[in-house]
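The data below hold one chain only, encoded as structure tokens and taken in the form predicted on its own.
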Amino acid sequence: MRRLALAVAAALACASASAQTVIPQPAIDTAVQLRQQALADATGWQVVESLTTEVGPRMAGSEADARAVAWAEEKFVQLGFDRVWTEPVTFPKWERRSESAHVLGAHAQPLHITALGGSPAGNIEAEVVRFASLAELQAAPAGSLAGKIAFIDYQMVAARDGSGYGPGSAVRSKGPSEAIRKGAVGFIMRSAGTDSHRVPHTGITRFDEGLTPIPAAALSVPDAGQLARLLARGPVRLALALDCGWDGSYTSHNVIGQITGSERPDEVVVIGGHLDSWDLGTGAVDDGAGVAITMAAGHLIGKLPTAPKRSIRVVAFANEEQGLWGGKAYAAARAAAGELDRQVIAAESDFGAGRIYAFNTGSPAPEGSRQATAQIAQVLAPLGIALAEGQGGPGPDISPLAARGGAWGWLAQDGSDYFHLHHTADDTLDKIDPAALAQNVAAYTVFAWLAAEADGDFGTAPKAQD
């Protein structure tokens, strides 16, 4: 009986080992060559230079949005992708026209502000009430801000992994609705940013159902400090004038370029970035860099004499900034076509152009793919990238796929200075380090190639949406 038990255990161990996803040595050898080629290649820089110079800022729904879509289609063709197509993405259109803020009275002076995406227009003059945090505003008595402007002066902290953005963005997304509940007629906040420049950070906000929206804006970090000092001296009245708002709907497009696989073309490895940007800068780090990194990675793989086993699909997602519209549309289209199980693994570059320092994968059923993940990590290691077990998550536009059971890859970029630039007029090409960008291209090239060559999957397990 004991011999039989040992035999069964051995058989199960063999079966378990055979179920492990592995990457053949020839594919690893090719990945090493690709890594070196990518470090010496300028395609990533050339692509982001082209996008930010020829199109510039490309807010969702703008005339430049359409030009960006045409640019992406043409660029995919120029870079040798054998299939290029678009998929429609329809969303509400928000426009910014003008904005200003002025302190009134004895200390009269202008303040640098920008409307938050989703804010309505409005011209108001009212006393400002300062709160150090969102929690302080939430704790204020009902009706205590009647006829006043709520000001949340929360200071975001810089971190390599961008962890300070969670509390900072919560002020932007939840603060206006809390202000309305307390009776406020306007909302302003210290920008969700870590810089000390006089450039405010925009970004989308939301108003809870049943509330009448109020004008909502962000102050630059220095201007928030200025307003706080003025308030320490006594009451402050502020004139806030915003000309902005929703204006119907708009149809943009996800733009997709594909290097078609040689053996399993219907199975795809998805990489990409979002094509839209806010309107204040030229969208270089957010997210022209991500589009360029992933386009360049697909281009380098496409130049190989033999196509990868699986298809590599690069997606330039539409309107990430205002609600992941492109990512949601891509996932919904795959579900409608019954293709969720063919999305082998997906990764998005949407955290600037800082050097990648960590890597991991995740999925609903990750156990069988850990060997392949470790193999990818070994090829990434010479780039200064470490395997980070148990860490990471899907990028913004990949999260709708992940929510439906898709496997994801995480290539963590150093975001120590990302929120100096994020959603500001300072988000311009000169902030990108070409050598760091090339390291990103090398990492995405290695990841996409090895995932496409892997024997076995990465744990995608489609599930129905709630």
Given for the second form:
Number of protein chains: 2
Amino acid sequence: MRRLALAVAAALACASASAQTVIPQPAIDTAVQLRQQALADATGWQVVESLTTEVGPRMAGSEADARAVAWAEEKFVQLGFDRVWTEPVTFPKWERRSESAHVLGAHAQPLHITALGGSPAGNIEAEVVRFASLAELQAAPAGSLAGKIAFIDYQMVAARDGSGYGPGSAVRSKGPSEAIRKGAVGFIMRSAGTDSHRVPHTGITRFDEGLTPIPAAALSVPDAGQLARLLARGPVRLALALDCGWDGSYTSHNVIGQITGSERPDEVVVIGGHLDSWDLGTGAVDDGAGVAITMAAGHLIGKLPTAPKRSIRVVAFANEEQGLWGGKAYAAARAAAGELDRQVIAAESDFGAGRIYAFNTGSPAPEGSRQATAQIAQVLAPLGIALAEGQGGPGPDISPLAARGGAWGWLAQDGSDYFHLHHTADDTLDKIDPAALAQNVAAYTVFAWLAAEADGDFGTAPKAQD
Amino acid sequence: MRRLALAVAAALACASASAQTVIPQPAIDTAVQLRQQALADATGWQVVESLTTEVGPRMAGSEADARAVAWAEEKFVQLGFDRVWTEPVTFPKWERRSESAHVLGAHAQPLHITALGGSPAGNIEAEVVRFASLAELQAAPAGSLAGKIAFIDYQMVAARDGSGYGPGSAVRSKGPSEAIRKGAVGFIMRSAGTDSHRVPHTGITRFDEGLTPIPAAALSVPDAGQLARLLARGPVRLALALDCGWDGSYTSHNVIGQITGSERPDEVVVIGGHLDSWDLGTGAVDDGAGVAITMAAGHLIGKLPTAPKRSIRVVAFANEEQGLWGGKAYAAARAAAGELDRQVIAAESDFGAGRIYAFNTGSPAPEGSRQATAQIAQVLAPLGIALAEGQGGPGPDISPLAARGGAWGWLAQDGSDYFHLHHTADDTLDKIDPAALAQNVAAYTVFAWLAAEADGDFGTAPKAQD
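Next block, the form predicted in complex with another copy of the chain, ref. the form predicted on its own:
Below: every chain and molecule of the assembly, starting with the one above.
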């Protein structure tokens, strides 16, 4: 009993002793002005319009990847970033050349399908076996799908926070290997998507070590429904033809624009999005929006008469889609240079262009930054953004930094419609609401500015990678 | 003065003398029961599910055309029609084999495009010239597009009554010939559609006599926006590759199911939809719905203990899409057999699966059927359907009968969303609301039954074709 009381007292003393990070009032006043200015500013829209129009689809390793890198360098310069540079990111290159699927026999008809990233090529004619879920496929006896095509017909659920994507994307990442273990010669799935259009959703898949990869593809949601109805009538044979696959390696680049700090230039607030997209759409919500939001935020801060105390770094990450290659390279480069402790806080916008509704920060040692987080939240509140204590996490390209002990900011976007478009041909500029985009710019501007002005840190505590 | 007074008196006498068609009360009572029964009946849904699933896309002249004809014959029999037969319909056959479009140069990217029905094949690389409207293209100097691709970027407007389709489809039907006159080597257009998805809208086009056809295609709405944005930046060269064209002729069939009348079996009430679809979707709203609605209506009437006085004929018309071939053949066959006067009234459902909101009838001599029309409208009213005097017209496959003096019924569907889907890959079963479909079945059941029971006609007055 006495020991417990002592421990509690020690903990309380420790908490009260830890210095709280505080944001000075003049910085808050500037943030309020920046917020208003951002809501009326068209830079975010202009940037995403430029990227999606002039570069268009920009799959990692494609010809357009290099055009996107050149575009980003030029755009950072145009937007007044005082330092602009690139850092190499090398990864295996996957190509999509052609793809088709046809129901054979009495109900012959084409189905709209797209290869999953990482799929090998293949030309198959086989009977389809339907499973309602990944678990159902996992429960099938080994070898029971010999010579067959496995079809997981799981319907992803829409949610504001995108929580339906966990089970949806698990079908894509784990389904193909599971199908191989059951003897299947091909794998198809109902797209991990929430729309009802003939636009299949691609996305990376991986094959477990020791397995021989099989052609793997996603049907559009209406096509999956059609196939399920046909299967309810009897056996269905499908012709699946994919021409795609890995082809050597490619070196792309993270493109970085910096507004260099006036007092502590080596301390960095990182915001960004990923520059690559899948090849089917023009990468407007995934992730032209994120690049545009954070470029515009940096631009607005850069226009202030006085630079922020810390540096603000906007990173257009390379090849997020096929395995966070850019995010990993950024973190590895910081680790190699011994700069991890100077990555004060980082946040990525990579969940579309819907309005931000929640905010939080996190780190290995979050206690000291509670007050500063609350101060930022107070300036975000008029944008309809609530502090969500105990929630959130790092964006995908920030997660390698976070895994090394970096603090993260979380600006949660409304993703109710995101998976209507995600990884499809429908991910185009017309899906972005300029007013919602400006709200995002306002939020990132406020966040980055205040984090750069804070007296004290956000709990970054470098450690060996998990 | 005296002569005028005499004429007026004669006209009045004539009007009062003309017998009004009347529907007896017992028939009205049965119609009320049928209406309720139809709203609770799933036949319409089952039929459209069957057609769109088992046959799927069924472009006129394709392999699936013959499967659709066999499907319709079998379905009529299953649904209890006492007479089922086919009538041949011969037309030129057009095929789509492949199609693609790519922006060339610094902004290289693919565009989603589909050939217009009737387009020749072609492989072009040329500069694109944009026109905001058909009128703008028409105003261009002759020869001014030599070696260029003409692009009409007209955005069709959505409307409940589909009135935006007039100007929208005029671009498709008249644009290519106009482009040829100006010297163009290719024609592209913003799809005649109201959606914002990467699904281009096909549809038939025609080339004026004496002109050499050029490749003609439609961009999806987002792709047209993309091309317009690229053109705002400077010249755009496009590679357009269409493999498609006319290839001989094909004989399909109108498929007809009849509920034979008990008192005047030779007098016929005609309802129907068209059996063919474009090849891109599964023809759910265009026009699986129309076939299903009218088949279900005939089926419900056929299940009554007593047959209607007149015959009710449900026609699944062949090849509406490429020129009303089935509708023309049906009318020509009736004319050849001297049966035009016995086509009491006809109505086609070919505007999707939205709820019916208005009703009217028309004919060369409509005065005598005003009372019966009002009686039908009264039974339709609880379905949310209003009598719309002076409005409406015959559906497409009915128009050849109407041109020969046939009376028509008009059951106006809400088409607000119809042109989101029309002639695209997105025209699939999931877009149909079963409750709205049942409302359509109820309306067609009431209409067909009461028209068959009416004492008197609806003003059919055969004449030589206009």
